[in-house]
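Just one chain is shown here, as C-alpha cells, and it is the form predicted on its own.
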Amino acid sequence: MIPKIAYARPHSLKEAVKELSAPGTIAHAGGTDLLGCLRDGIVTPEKVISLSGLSDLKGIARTGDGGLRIGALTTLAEVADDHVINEQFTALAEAAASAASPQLRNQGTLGGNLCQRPRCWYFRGEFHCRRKGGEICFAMNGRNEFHCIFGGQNCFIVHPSDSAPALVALEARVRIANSRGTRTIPLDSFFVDPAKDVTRENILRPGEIITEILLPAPVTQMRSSYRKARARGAWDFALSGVAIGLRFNGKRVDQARIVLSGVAPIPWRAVETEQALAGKILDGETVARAAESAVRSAEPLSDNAYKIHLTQGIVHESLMALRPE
C-alpha cells in the first residue's frame, strides 16, 4: 500500500530544483522505479515532484562541437530507435534496446535509468542492511547468486543500469542542475563505490537533477557494442554485460574502454584488460588474453561463482565481434 503522497508538476528546471530542495521530496521521472520503490517502502517521501512538464529535458540534438546531447527525460525507446545513436554510439543503443520490456522502455527515461536504485532482494525487503543505514550485509552469507563479484566490500549489490555501461564506455559527461547553477562531469565520476559510502548509489544532493548526457564527438575507426546475459531472454537484468569502446589506427586498437555491467556495485571499468589490448591487433591469442584479465580480480561469493566464466565469455565474444575486417 502507497500511502498519500502530495504532487507537483513544475513548469520550469529553477521551479523544479526549488521543489526539490524542500526536505521529504523525490523527482518523478518516467517513474518505471519509483513506483516500485514506493510500494517496497525503499522510499518514503511527503512529496512527489514530476519532472515531465520540462521540456527542454527532452530530445537528442548535436553539440556545436559535433557530439550529441541527450536530455534526461529522453524515453530508452527513443535513444534505441535514433538512427545517428545506432550508427555511432551503437554500445548506447544496444543497452537502451536490451533494457526492460517495450512498455517499459516507451516510459522509462535515460537519466531515470541512470539513477535507478539496487534490485538487491535484501535492500527491496524487510531487511535493516547497510545500504539502508544497519550493519550487516545480507547476501554476504545469504543467497547471492545474481551479486557482486568486483567491488563487493560493504555492500554486494550489482549495478542496475544497461546504459550507463554504455556512457561510460564512449567517455559521455553528465550535466547537473542545482539552485545555484549547473556542473558537468564525466558519468564514471556519477556513481558511488560501496566502500566510500555506502547509504548512496550517485553523487546527486537534495535539489540537484540529471539535465542532459554529453557524448564526444565520433572519431573515425570507433566501434562500440554492448551485450548482456539474462536469466530470461528478454526483459531482464544483466547477470553479466560488457560495453566495449574502441578506437583503431588501422587494425590495431588505439584505445579502448571495457565497462563491466551486472557484476559490480557500480559501473566496473576492466582498466587491467584495456591495457591488454592498447596497441595489439585483435587476434584470437590477444583476444583470449584479454578476456581472460577481465576476470582475474574477481571475488566470487557463495552462489555466483558462474559470473567468472559468464563474463569471461561475453567479453571474448564481444570483442571478436568487433574486430575489423
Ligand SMILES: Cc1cc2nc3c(=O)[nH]c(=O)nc-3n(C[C@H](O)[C@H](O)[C@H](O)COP(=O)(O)OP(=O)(O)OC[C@H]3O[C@@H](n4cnc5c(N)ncnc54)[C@H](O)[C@@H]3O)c2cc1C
Contents of the next structure:
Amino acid sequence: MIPKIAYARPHSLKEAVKELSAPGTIAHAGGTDLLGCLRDGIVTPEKVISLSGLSDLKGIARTGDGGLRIGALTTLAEVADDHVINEQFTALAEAAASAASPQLRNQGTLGGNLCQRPRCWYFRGEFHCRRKGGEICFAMNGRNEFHCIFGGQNCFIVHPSDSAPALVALEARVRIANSRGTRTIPLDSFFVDPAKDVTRENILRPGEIITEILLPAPVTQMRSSYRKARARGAWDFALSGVAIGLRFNGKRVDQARIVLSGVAPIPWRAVETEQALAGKILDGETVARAAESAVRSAEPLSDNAYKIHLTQGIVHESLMALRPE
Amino acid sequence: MEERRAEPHDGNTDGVSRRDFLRTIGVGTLEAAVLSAAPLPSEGAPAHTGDLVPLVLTVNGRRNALEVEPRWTLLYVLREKLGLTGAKPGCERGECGACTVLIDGKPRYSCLTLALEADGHEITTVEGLMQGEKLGQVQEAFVQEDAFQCGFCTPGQVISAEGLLRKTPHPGVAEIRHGMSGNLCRCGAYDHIVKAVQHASEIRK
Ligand SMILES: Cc1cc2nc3c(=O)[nH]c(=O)nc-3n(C[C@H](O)[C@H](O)[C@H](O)COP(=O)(O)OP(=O)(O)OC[C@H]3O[C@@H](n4cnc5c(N)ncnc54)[C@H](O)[C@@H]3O)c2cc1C
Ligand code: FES
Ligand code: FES
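With the form predicted on its own done, generate the form predicted in complex with the ligand in the same format.
In what comes next, the whole complex appears, and the chain from above leads the way.
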C-alpha cells in the first residue's frame, strides 16, 4: 500500500504551481510512474498535486507558425494516434506507440514521460545509491546489463523515455511554468547529465512543471523515425533505440539529428554521426560509416557491451529505411 | 451482488434511483457510505489531508458514494469497498494487466490509478460486461475458445479485448497482439486468447 498522502486537484495552472511551490509536494499527471515510485518509497512527498484538472494542458493544436503544440497532459495514446503527428512528426508517433503497454499509453502523459524517474534496479530497489544521496553507483561494479554505455559518470542509469529522444530529434521545445511565469527552452537542454548533478534528471526546480511541448513547423523533405530494441516483443523499455530526424535537399542530407535512447543517462545526441551525414547521399557506405561512428565513443560496463553492436545495428537499419525512394 | 450483475451494462449513468443507490451501498460498502451531499474533490474543496474524503465513483453505470483515503488505488476501492473482485491484484505495478478496467471506455490499470483520479469518469469492470444473467459477448468468446487455464488473468484480458474491440471492431492478428500486449498470462494461453478476440469480433454486434 502507498504510504499516507494528502491530495489536491487544482483547476488552474496558477493554483497548481502555487501548490507545488510548497515543500513536500509532487506533481501527478497520469500517475503511471509516480504511483510505482510512491509504493517503493523512491519519492516520499506529503502531498500529491494532481494536474488532471488542468484541461488547458490537454490536447494537440497547430500553432500560428505551422508547428504543433502538445499539452503536457496529452496521453501517449493520443499522441500515437494523431494523424498530423503520424504524417509530419513520425518519430514522435512511433516513439509514443512503442512506449509501455496500451493501458499505460491510455493513462501516461507526454509530460510525465519526459519527467519519469530512471528504471535502474538499484535506484528502484533498496539501495542507497548516489542518485538517492548515497556514496556509490552500485551498477558500476554490480549487475549492469541494462545500464549506459555513454555518458556514465557518477551514475550509470539510462534515460527511460522513448518520447524524449524523438522530441529532441524533432527539435522540440518545452514550456515550463512556475509561480512567476513561463519560459520556453529547447528540450535538448532540459535533461541533466549526471556529471553535472547526479540527483536530478532534468532542470525543473520545485514548483515548476512542463505545460506544453512545442514542435517547429515541419520543413518539406523532412523524414523522421524512432526504432527501439527490447528484450521481447511485448512492452518493455528500450535496450537501445534511435530517433532520427533528417532534412533532405533532394537526395542529399541537409541536416541530421541522431538521438540514441536506452544507452545514456540523457537522450544522447550522436553528434559525430550527425556531422558525418551532413551533405551526404545515403548510400550503403555512408550509412555503414555513420552507424559505426554512432558507437565509437561507447564505454561499456562489464555486462552491456552487447549494446554497442545493437545500437550500431539499429542506427544502420533506421538510416537505410529513411532513404528517399 | 446478483441483482447488480443482472443489470445490463449500457453505459447509462443517468436516472439512478434512490433504491439502486442504496442497493449499491449495500454491497459491502456501508462503512464507507456517505449519505450526506459532501462536496466532491472537483467541486470546491480541492485540498485533502491523508484522512477519508468523499468520492462518488461511477462503476458499471451506478454511482457509488464513498469515503476514500487519497492513497487508495481504484483497484483497492473496487475490490475492498465495492466488492467488485473481477479486477485482480497481480503485480500492482503496471506490468501484468490483471487489474485492467475501462475508464471512459479505454483500458487502464486500476492498480496505477488513484481512486480520486477516477472522479467524474465512467468505470467498467468485467462484472459490467454481463448481459443480464448471461455472459457478455467477449466473455462468451473466451469460454468458447477455451482462452484460459487458471483464469487469474482472464478478467483483465476480457476487459482489454472489450476496449480493443470498441476502438478497432475488426482487428487483424497483429493488431490483436499489440492491443493485448499489456496483459500477461502466466499459463500461456495466448494463442487461444487471440482466437477468442477474433471470435468476439465476429459475434459482437
Ligand atoms: C510497466 C511499465 C512499463 C513502461 N514502459 C515504458 C516504455 O517502454 N517507454 C517509456 O518511455 N516509458 C515507459 N513507462 C513509463 C510510462 O510510460 C511513463 O511513466 C508515462 O508516460 C509517465 O506519464 P505519467 O503521466 O503517468 O507520469 P506520472 O507518473 O504522473 O509522473 C511521472 C513523473 O513526472 C512528474 N511529472 C509528470 N508530469 C509533469 C509535468 N507536466 N511537469 C513536471 N513534472 C511532471 C511527476 O511528478 C513524476 O515525478 C513504463 C511504465 C511502466 C509502469
Ligand atoms: S496488478 Fe495492475 S498491472 Fe498488474
Ligand atoms: S489463464 Fe492463468 S494466468 Fe492466464
